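Just the one chain here, the form predicted on its own, laid out as structure tokens.
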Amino acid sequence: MNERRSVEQFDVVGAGLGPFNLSLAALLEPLSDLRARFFEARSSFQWHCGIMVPGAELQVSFLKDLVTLADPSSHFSFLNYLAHEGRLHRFLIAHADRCSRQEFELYYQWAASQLESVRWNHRVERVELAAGGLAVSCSGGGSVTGSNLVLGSGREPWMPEFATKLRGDTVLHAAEFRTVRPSLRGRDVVVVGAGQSGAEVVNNLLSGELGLPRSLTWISSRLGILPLDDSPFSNEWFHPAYVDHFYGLSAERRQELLSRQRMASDGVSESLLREIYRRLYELDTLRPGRMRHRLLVCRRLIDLLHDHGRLAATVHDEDTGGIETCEADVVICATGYRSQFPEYLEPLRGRILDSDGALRIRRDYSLEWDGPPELGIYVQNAAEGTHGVADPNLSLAAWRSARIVNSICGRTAYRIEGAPSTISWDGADPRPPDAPDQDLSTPPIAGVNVL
């Protein structure tokens, strides 16, 4: 008689290993009372490899890494990585407060390689409710059971349906730019979308690395090629206190705020805008006629089709209502990413979606669902509508992972709550109630005379 193979039990099971679940895995690593397992379909850690153009920089500080904002002393910090690699002094001399995305990917790979909880080449295929918890089955073989599941599958590249039908070597998403590597030399190229990804694609086109196009048409539905709002008070939207304030608002108010805050997350780095403008100026003045270019704002791509061996892009002018057609050989859609319901969750669809087909997400990033209360399902990068503009951003990755860890533990494994913000979102005085008023009659700095 064959014995039934025992199924491994874990306190935490992670589906997918992008930067957010990598952060969670790093914060769980020193907690000996929790057993964790993370499954990733790829054979190694990769981060936006399709849009990893040379020179691309982080839009956030390198201190917003996997762990620092939750545990600055962690072995998995970016600064410790630099020290481990012997690059700490040179990095600090070379960089003020940013670093390249390529180096940050190396950091992620370094951290991932040290985590005992990660299993590569394991694609999560099915999650269902079982007697011992949440049963997770993988293509890499076998299954495990977890008391808590953390969804880290990430968002999928999105293109309009008419463009998706033509997807291939000449119609592609920006996320495929470095993997498809379309032939560009001497061709007519259209780039759709003027966020950071669209700008990075355009900048790379202008560099001529893949061959200088004959013409470039850059289409933006926005009022212009707009910069990232990286000002200090706008960055308060990326503070934990604001996340909790935002969560307490009505759904209608949250949607209104997200639309008004968009440039704090989707704008283009000012340094990149300056580089593109400079290259366009040099093309026009030093190499006139070498490459035609048109930057079209307040325009929206409304159709795309093959026409006599070329592509015909139909563009609507939002200002005048006019319609025009742009011919092209290559169309690159920098049209963003959207959350998709993971196929592996189909067995639980009816238990975790509300009547409108949406996830019901609690303050601690767990889902309200029709299952045993002792079993938790948590989301990473799927709560922008409830937790604010910072959700898909790297800024609060460590803080959010620590909040999930604390929720799973049922204790304060990481002290992350109660940090005061500069803006009083709830209108309260940020000072402790017993704080004395400042004595304005004394100099603010001892030994310094104030004139």
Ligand SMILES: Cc1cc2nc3c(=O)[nH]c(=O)nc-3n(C[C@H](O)[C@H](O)[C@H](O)COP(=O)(O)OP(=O)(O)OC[C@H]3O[C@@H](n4cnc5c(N)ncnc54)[C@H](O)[C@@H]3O)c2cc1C
Contents of the next structure:
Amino acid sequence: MNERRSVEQFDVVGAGLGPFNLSLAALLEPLSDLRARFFEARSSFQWHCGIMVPGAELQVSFLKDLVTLADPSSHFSFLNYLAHEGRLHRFLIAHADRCSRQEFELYYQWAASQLESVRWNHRVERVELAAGGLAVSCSGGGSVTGSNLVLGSGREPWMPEFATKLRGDTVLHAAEFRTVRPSLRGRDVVVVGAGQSGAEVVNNLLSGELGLPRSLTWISSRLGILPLDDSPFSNEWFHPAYVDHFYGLSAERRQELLSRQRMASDGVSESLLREIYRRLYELDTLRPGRMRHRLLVCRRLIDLLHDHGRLAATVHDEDTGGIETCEADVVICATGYRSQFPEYLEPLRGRILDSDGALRIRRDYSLEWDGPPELGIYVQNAAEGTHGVADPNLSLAAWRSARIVNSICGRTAYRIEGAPSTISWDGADPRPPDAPDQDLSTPPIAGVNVL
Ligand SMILES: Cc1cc2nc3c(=O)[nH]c(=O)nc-3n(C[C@H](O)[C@H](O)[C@H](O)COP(=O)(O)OP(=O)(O)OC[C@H]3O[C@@H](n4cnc5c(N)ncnc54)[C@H](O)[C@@H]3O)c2cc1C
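What's the form predicted in complex with the ligand like, now that we've got the form predicted on its own?
Time for the whole complex; same chain goes first.
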């Protein structure tokens, strides 16, 4: 007999549960009129576990958690987590304005463990158009249908092609540093890339936790080993008002801006730079000869080969045009992450990508696609080109999730729109039109805000 099993129907189906879809799941949780289901391939919440080095710190304020910037009263805030664990006072005394990535991962795990909508060990394998919605099939078995799909499966570690071919336990991406655990003691190690991940790997090598290498060569194509620009006016690029301004610009202008704003997202935390510098200084002065090190900037790795049991790295000097070959036992590529078209979306590729092979992303993070208009596909962490430098960053996680929730609901479930920024992106006077003129004749008293 041809028995038809009923397929569960949801308003929202999430593919992947990193911090971004976790934020969405947390904001959806109190909305009883929406049925949601989130599928995660792993067996529990993990946050970039392959590069969770001891001492790694969050690069943003802990207030940029799953919910606070959309709903400070949410149960799922970081502060509520601390209160729940009885750690509010000690956290503030210990850190004041910093937080370790390990503690933030514990917070994420605490939030994830309370969400009924989450299914672990479920890798989304296929999404296709079916009667009644988008049919989502998972490796964990079964299939559900959703009226809205939210892609939250993250970015993929990226390495140059010649390094990818040699990928294993001597050539690896920084994302697998703690899982591959290459043997480092007494070996010649090359680290490629001087963003936050490259710096974290180098700092960990210098700590000797996994054995002190014989030599370290740190290669960066940047002009130097450059700090994160975390200054207030640059941080206005991480304000919702800027996202909307950026969205309205031409594609060429957006591209240009992104390359000029890079250091606001990809630079290295200043405290980490200081720590590395100090460790190198101490190695040279207190333990001379213990480990050779060369820091090469304006140099680009252009080839990598196996050579008589060793690795030969070809390096281009961007200043002089010269080429040098550097021998190594281990090469760690901290060469970043890129958005890939998810395999599970292959059945819909032709309906989603435009003729240039790009996603067309609306302001509310939904895709323009060739499908029934009542079915929505939303993206998290795939809209840097249209929504700006904040897109892969945690800063706007709660705000973006709330915007997606509002769009799916078709109502203002979260009041998140319209907060003015300090920089006037559209050139308008930022004062509300009915604000009285301030008498500027009396000088303000120092330390007192005159608004
Ligand atoms: C090491 C590191 C540190 C960072 N630190 C900061 C920071 O301090 N501050 C900041 O603002 N930003 C930081 N970022 C940037 C950004 O916040 C993180 O990359 C963040 O984890 C992105 O979240 P995500 O949800 O998009 O993806 P991810 O965290 O990558 O999560 C994606 C999830 O989807 C799952 N998945 C993938 N495919 C499937 C599938 N087919 N089916 C089901 N599940 C699937 C994966 O298992 C994974 O759990 C950091 C990035 C890195 C790499």
